[in-house]
Amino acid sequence: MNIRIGIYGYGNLGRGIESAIRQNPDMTLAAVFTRRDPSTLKIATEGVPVVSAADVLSYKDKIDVMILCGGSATDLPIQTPELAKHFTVVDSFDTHAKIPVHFANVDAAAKEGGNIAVISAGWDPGAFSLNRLYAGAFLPDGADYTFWGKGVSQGHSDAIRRIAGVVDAKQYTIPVDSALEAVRSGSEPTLTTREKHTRECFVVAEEGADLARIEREIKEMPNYFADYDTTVHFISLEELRRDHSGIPHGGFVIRSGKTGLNRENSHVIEYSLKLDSNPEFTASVIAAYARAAHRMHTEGACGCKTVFDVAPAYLSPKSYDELIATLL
């Protein structure tokens, strides 16, 4: 089986997808689609066409799965439904509260075109979502806890960059150790947002900018920093590039629960990730779901799917017999 992959959009995630395809011998990169001038976009894989996004439909018969790499908050709500009319698609839409609306829009479009669309494939939502589902099913009498970090939050970093007087910035989300230990103890604590995470910001400001104002705007920013204990460091551009050029991330999904007639036995399920590169790991997850989407489409399925709908066997390059013999 050779799955012909198209990448719609590029950037950090697109580069990760390109790398992931190289690690999956059943996949081939067929084309990269860009809204920029195609002649200015350089990719690592030689001989693969870089095509204007306006010409994407001319590749309808040359692409088995289209992977969408646009911005989750702005691009994907438009791009995924539109392309799902014409292609089997996978996206990593990650605005949790808006997933139900996104699902409905993509489902209608994919069914109109007779295609499969897998949305919100990544690690959260995605791998973490699966672990929350499994743990809750195994321990129905219990509580879920999700911690993110230590890692770079790209959305929060972008929010800082939009502040007047900011040249560049990186923001790290950091779990509070005492909260983690309380959860791991199985005591099922009730924790506020502020008690679970802190935020640390490294900011490059314009020369002469009002640093006190910038710090105040960061710490008071609703939906981003206002609910957290936030530390702001002002550093030089050279320091930012030297010490904060990576995009690490990770986190923990933990469920503690009770069993027994009198809830006398405690159990803790923990799943953790420690990632050197958030976009490259996300890309690896998306590649596996591209394989699953192709398999489901060839079997005649259509409509919008999430990680909850995809059988684990569809993700693996191994045959079902191999999976039973080596992993079960």
Contents of the next structure:
There are 2 protein chains.
Amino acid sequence: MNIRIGIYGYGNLGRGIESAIRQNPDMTLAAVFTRRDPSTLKIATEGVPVVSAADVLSYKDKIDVMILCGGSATDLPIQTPELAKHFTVVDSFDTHAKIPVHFANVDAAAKEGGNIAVISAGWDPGAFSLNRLYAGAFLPDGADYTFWGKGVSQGHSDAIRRIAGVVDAKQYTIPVDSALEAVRSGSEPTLTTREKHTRECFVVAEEGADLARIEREIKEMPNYFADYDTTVHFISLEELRRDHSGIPHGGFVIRSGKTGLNRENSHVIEYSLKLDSNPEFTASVIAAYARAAHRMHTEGACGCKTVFDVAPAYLSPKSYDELIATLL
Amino acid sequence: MNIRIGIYGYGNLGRGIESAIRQNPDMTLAAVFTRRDPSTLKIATEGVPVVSAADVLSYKDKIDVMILCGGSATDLPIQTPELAKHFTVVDSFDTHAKIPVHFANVDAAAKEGGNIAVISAGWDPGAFSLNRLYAGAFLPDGADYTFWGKGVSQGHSDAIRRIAGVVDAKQYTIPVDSALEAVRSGSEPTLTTREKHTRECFVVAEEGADLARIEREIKEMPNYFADYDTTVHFISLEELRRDHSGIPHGGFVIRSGKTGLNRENSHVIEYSLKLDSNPEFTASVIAAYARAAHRMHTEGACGCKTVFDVAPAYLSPKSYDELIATLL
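Okay, that one was the form predicted on its own. Can I see the form predicted in complex with a further copy of the same chain too?
Time for the whole complex; same chain goes first.
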């Protein structure tokens, strides 16, 4: 029987999950839950109920895995523990600094309900985390580097939009090529924030706005831009829509290290992602972890899990015999 | 207490394990086992016994994990099942086509002894296999590509050495740049063997040997060279020793795939290794799986395992709290 998936929250990520389910023949979309009026929500899949979030518990026996598609700032810290009491859940909680607290809250709730809860699935945290762990275990004497981009940072784009006189904006995070090359050389360089990434902003300003003032406010914004070399381009709304409507992202996890009795040999492990759609790829990773969560729960496991706890074989729809015959 | 490691077979890989143990403070080298006369073997670590392979069972209570460093052709098919009856073991069995049979033999032996046996740890099989599995699970609608090199192929070097008139030889497998670029573009090209890799041979011939005949025999050798564009360079023994004494290797696992309701978005996942020393990196991966095997055995698991069965957290010496706080 197929794994029955519930989508809780229908934004970019929720739509990505809906699309990912179609690429996984062992999964079926069972229902979409929304805090909006369900009658106002049109989803892409025919015949699947759109249900008020308030009625989610009535679906307890109709959902194998609930995928939480809310935001990390305010939604998931509440929703994941709450729903983990009643469902096997997967979220993509991505506030790195708050993961230990989120883990503890979700773990208690999931154990109370006898459920599995996989948190922080996606690509960072997620696929990138896996590669940091594997590379560190494979090369204990070395150094780790994570670069992001080229890609759209939603947080930085939002920060620009809050400046007076700005109509809309898109911000790209761009890794610095020379820094990437230095890391790949195995020299284990020490790199400042400014040396690793640049920021490029495409901004639509109100007519008559003081462009110099907007540019200055962007470049001097603490935390977001002040520590980076930032470029600002003013463009028309039409250009923004035409050239910058996508949500690409990606990045690099690189570890270099030494082996040998005298550290005489260097090695470089590099993992990279080049993604046309950040939310769709994140959703696709989450779908694989939904499969794993369901299997682990079926085997009797419970509690909060991360990508570090999930044996790779659980992620694949292939049988174990097929995996060792074709992929090992 | 540290994990007590036994090394069974002291060639390039065994020496790599000895060196890797020094980079893992939770491991101690307990003994080296050899089929040679132990008195003739000088190892790099002071105070560690070198023991005849015939006496291995007397070390049953002194070894937590036995690492098998023999060859896949004739040693491991016998040794891994035999020793898995008595020890937790790790091997790097790398004859891909024979893994299912090896798995079955080792699984029966390990279960008989109540031990864990991790087979086929290393980088291919091993780290590359993991990346093929993860990438396939994360992008179900896509295509996989594995490229090897630039690196020394021991098997191909040996094949050249068997030709009459050849004193010594080194063969490099080299991925074709244009093929790598085509794969990275996301176009999912169909590539022939010849389009993916070239082979470059450095050959020392006997004085007066017929070089044209040797070159022809190399280039026409079925399976090894006939399907590739092969370059042959005749050099002196001195040049071979000076310029080609290393054992570098590496390669690329790339998967590209589509997401979206209409497959409108492309994604590329790329994993690559650039290794100065193939056996030392392989050994370093094996050491991490020795830690995992010991932990899984301590938890009561038994039977044959592969990299697909090992949850990533088992590989790292860090505590789980530290992992989720620093690497997730």
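All values derive from a computational prediction rather than experimental measurement. Just so we're on the same page, rigid core means the largest C-alpha set that superposes within 1.5 Å between forms. Numbering follows the first chain given and starts at 1.
*Asks:* Superposing on the rigid core, is the Cα displacement of Met221 between the two forms 2 Å or more?
*Replies:* The answer is yes; the displacement is at least 2 Å.
*Asks:* Rigid core fitted, is the C-alpha displacement of Pro125 between the two forms 2 Å or more?
*Replies:* Shift of 2 Å or more: no.
*Asks:* Once the core is superposed between the two forms, does Ile160 show a C-alpha displacement of at least 2 Å?
*Replies:* For Ile160, whose C-alpha is compared between the two forms after core superposition, the shift is 2 Å or more.
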